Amino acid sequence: MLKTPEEFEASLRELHPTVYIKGNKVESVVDEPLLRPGVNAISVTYEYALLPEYKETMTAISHVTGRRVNRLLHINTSQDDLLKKLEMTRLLCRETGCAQRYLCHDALNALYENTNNTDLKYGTDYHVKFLNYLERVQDEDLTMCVAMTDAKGDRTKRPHEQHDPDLYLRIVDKNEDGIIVRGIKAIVTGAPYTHEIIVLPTRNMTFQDKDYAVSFAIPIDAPGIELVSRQAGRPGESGAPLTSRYGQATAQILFDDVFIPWDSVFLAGEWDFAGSLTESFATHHRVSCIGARAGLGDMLIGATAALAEANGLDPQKIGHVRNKIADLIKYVESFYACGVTAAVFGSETRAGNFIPDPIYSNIGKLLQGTHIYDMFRIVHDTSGGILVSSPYPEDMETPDIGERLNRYLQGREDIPTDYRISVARLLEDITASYQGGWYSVISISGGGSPEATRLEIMRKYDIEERKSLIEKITGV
C-alpha cells in the first residue's frame, strides 16, 4: 500500500526512538523543529508516488508480490528500471536538494543479490529471509536508513586489529534465537525519521574480521539503540528558502548489545561476502548520488540564470555569463550522462536483479564529487556579492527601510527586487551557507570518496585490453 505523506508522519508517531540533538533528548521526531526539514524531504517521496504524472517514474510493479510499490523499495529487474530510478532521484532532489530515501533502494538491491550468492556457497537461508523482509517493507511502504560507515579508528588497521574492538560494529554473541551486536555506525543519513535500520558492512573482511561481517534489519526504536543526530537543514532561518523547508540529518547510531532475531539477519560471519555486499551497494548508491546532485544542479542552473537576468545580464547575449552557465550545464549533464550510461550498460546478476555498470557509476560519482566545487565557483563568480549580503526577509518588510531597500536593490527594471533577492538567498542557502559547506562535503565524501571511486575504476577497467591494442599497432 502506498502511504500518503500524512500516513508517513502518523507512522513515525507510533515509534519512539532514542534520539539526542545538541545534548537534548527528542520527545517526538515529527514535532522536533530541528528535524522537521528532514521529515518534509522524506514526505515528498510519498507525495510524488501518488501523483498521476509521476506514476511511471515513482512507482513500479514488484516482481515479488505483483503489487504496485514505491520505486524506492523496488528491485531492479531491467535496464529500464535502472534508468527510471536515476530519473526518479533527479526528480526528487531538484525539489528537496536531497531526498535521502533512495538509500533504501540501494541497500535492498545489494542485499537481494548478496543474500542469494551467500546461500549458493554456504547453504544458508538468508535470501528467503530477505524476500520476506522485502515483501513487508514494500507492503507497508516503509523508509529505512542505511547504517554502513563504521567509526573505523586507525585507518591503517583492519577491524580486528583496532585498539578498541567496538570501533566497527560487531557480533559479540550468537544463540539459537539470533545475534547480539555492539558498536557504532558513524554516518547514517536521515536516521531519526525512518522506520527501520538496515545495517551493512563497510568494507571487505578477512577471516579474522568475521565478527564484523554482519548485516541485518532492526526497528529504529529497538532496545539498546541510541541516536546522536545533527539537525536537518537550517530550520527556522528566514534567509534559507530551501533548507528551512527541506534538509538532511546525519546521525551516529550506538548499538549497546542489541539483539537481532535470525529472521532479520542477512549476513553473520560469512566474511568473504562482506566485500561483495559493500561493492554492490556502492555501485547502486553512486548512481543515486549522480541523480541527487543532478537535481541540485538543476536548481543551480535555473537560479544562476535567473539572477544573471535580474542583474541585467542576459545569459544568451552576454558572452562571459553565457560561457559560465554553459560550463555549469556541462558539469551537471556530464556526470548525469555517466549515470544514464551506467543504467544502459547495466547487467543482470546471478540473483536475477540488474546492477548499473560499475565503471560508469564510479566515473559519474568521481565527476560529481570533484566538480561540486567548480559548480559552486561558477555560481559565485556569476552572481556576485549579493549572494552573501542580501537583506533578510524581515528587513525587506520593515517600514521605510524596506521601501528604500526595494528601490535601491533592484537590478533590471522589469524584474521585481523581491525576486532578485529571493534568488540570491536561495543560491546563498545551497552554496555559501552552512548548508553549502554540507553539500560540498556530502558530494565529495557521500557514497564513497574520490579515492574509493578511482580504486574501483582501476579494478574494473580493462587496461590490459588497451595495452594489447598498443602491441597490435606497434607490432612489438
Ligand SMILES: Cc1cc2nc3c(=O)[nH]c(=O)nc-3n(C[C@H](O)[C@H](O)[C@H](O)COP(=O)(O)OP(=O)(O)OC[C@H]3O[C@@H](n4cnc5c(N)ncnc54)[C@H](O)[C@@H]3O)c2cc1C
Second form
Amino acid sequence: MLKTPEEFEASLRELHPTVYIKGNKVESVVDEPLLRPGVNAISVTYEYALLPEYKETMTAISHVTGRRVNRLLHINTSQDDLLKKLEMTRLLCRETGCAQRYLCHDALNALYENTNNTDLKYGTDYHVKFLNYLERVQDEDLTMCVAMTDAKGDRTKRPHEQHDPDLYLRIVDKNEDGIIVRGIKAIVTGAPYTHEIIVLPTRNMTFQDKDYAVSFAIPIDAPGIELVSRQAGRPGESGAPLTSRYGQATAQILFDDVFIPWDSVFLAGEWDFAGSLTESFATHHRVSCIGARAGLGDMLIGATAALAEANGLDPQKIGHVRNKIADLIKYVESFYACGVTAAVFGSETRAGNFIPDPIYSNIGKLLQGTHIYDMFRIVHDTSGGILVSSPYPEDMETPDIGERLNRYLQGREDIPTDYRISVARLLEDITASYQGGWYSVISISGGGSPEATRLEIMRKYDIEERKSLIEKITGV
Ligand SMILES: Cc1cc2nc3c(=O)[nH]c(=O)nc-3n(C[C@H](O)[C@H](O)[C@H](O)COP(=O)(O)OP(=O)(O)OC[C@H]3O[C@@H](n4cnc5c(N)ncnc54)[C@H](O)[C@@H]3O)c2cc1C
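Structure of the form predicted together with the named molecule, given the form predicted on its own:
After this comes the whole thing, all chains and molecules, with the earlier chain placed first.
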C-alpha cells in the first residue's frame, strides 16, 4: 500500500532510533527542527506517488507481488523502467534538491542481482530471503538508508590489512540464528528519518577479507545501533528558500556488536561477490546521481536566467549571457543524456532484472561530478555580487528601511525587487552557502569519486576493439 506523507511521518514515530546531533540525543526525529528539511524531502516521494499526473513516473507494478508500488522500491524489468527511474529522480530533485530515497532503488536492484548470483555459485538461499524482504518493504512502502561507505582507514590498505580491524564493518561472530557485526558506516544519507538500514560492502574483497564481505538489512532502531547525524539543509534560516524547507542529513552509523538474523542477511563471507555487489549498486546509483543533479541543474538554469533578466540582461539578447546559459544547459543536458543512454542501453542481468549500461552510467556521473564547478562558476559570474549580499527577508520587511531597500535594489523596471532578491537568495542557497558547498561535495564524491568512475570506464570500455580498427586502417 502506498503511504501518504502523513502516514510516512506516523510510521517514523513508531520507531525509536538512537540519534545524536551536536552532542544532544534526539528524542523524536520527526519533531527535531534540525532534521525537518530531511523528513520533508522524503515526504515528497510519498506525496508525488499519489498524484495522478505522476502515476506512471512515480509508481510501477511489482513483478514480485503484482501490486502497485513506489518506483523507488521497484525492481527494473525493462529499459523503460530504467528510463522512468531516471526521470523520476530528476522530477523529485528539481523540487527538493535531493530526495535521497533513490538509494533504496539502487540497493534493492543490486541485491536482487547479486543474491541470485551468489546462490548460483554457493548454493546459498540469499535470493529467497531477499525476495521476502523486498515484498515486505514494497507492501509497507518503507524508506531505507543505504550504508555502503566504510571508514576505510588507510586507503592503500585492504580491510584485513588496516591497523585496526574494525575500520571496515565486519562479521565478528556467527551462530545458527544469525551474524554479529561491528564497526561503522561512515556517510549515510538520510539515516535518522528512515525505517531501515541496508548494508552493502564498499569494495571488492580478497579471501583474507571474507569477514568484511557482508550485506544485510536491519531496522534503524535495532539494539546496538547508534547514529551520529548532522543537520539536514539550513533549517530555520530565513534566507534559505530551498534548504530551510528541504535538505539532506548524513549520519555515521555505529554498529556495536549488532545481531542480524539470518533471514535479513544477503551476503556473509562470500568474498568474491562483494565487488560485484558494490559495482552493481554503483552502476544503478550513478544514474541516480545524474538524475538528481539534473534536477538541481533545472533550478540553476531557471534561476540564473531569471536573475539575469531581473538585472536587465536579457539572456536572448546579451551575447555573453546567452553563451553562459547555453553552456550551463550543455553541462546539465549532456550528463543527463548519458543517463538516458545508460537506460536505453541497459541490459538484463542473469537474475532477470535490468541494469543501466555501466559505461554511460560512469561517464554521466564523471561529467556531473566534475562540471558542477563549471556550473557554479557560470551562476556566480552571471549573477554578480547580489548573490551573497541580498538583505535578509526580515530587513526587507522592516518599515522604512525595507521600502528604501526595495527602491534602490530594483534592477529592470518592470521586475519587482522582491523577485530579484528572492531569486538571488535561492542561488546563494544552492551554490554559495554552506549548502552550496555541500552540493559541490555531494556532486563530486557522492556515488564515488571521479577516479572511481574513470577506473570503471577503463575497465569496461572495449579499447582492444578500437585498437583493432587502427590495425585495419593502417594495415600494420
Ligand atoms: C553528501 C554525501 C552523501 C553520501 N551518502 C552516502 C550514502 O548514503 N551511503 C553511502 O554508503 N555513502 C554515501 N556517501 C559516500 C560516498 O560514496 C563517498 O564519499 C565516496 O565513495 C568517496 O569515498 P570517501 O568519501 O571515503 O573518499 P575517499 O575514498 O577517501 O576518496 C578521496 C580521494 O582519494 C582517492 N583515493 C581513495 N582511495 C584511493 C587509493 N587506494 N589509491 C589512490 N587514490 C585513492 C579518491 O579517488 C579521491 O580522489 C556520501 C557522500 C557524500 C559527500
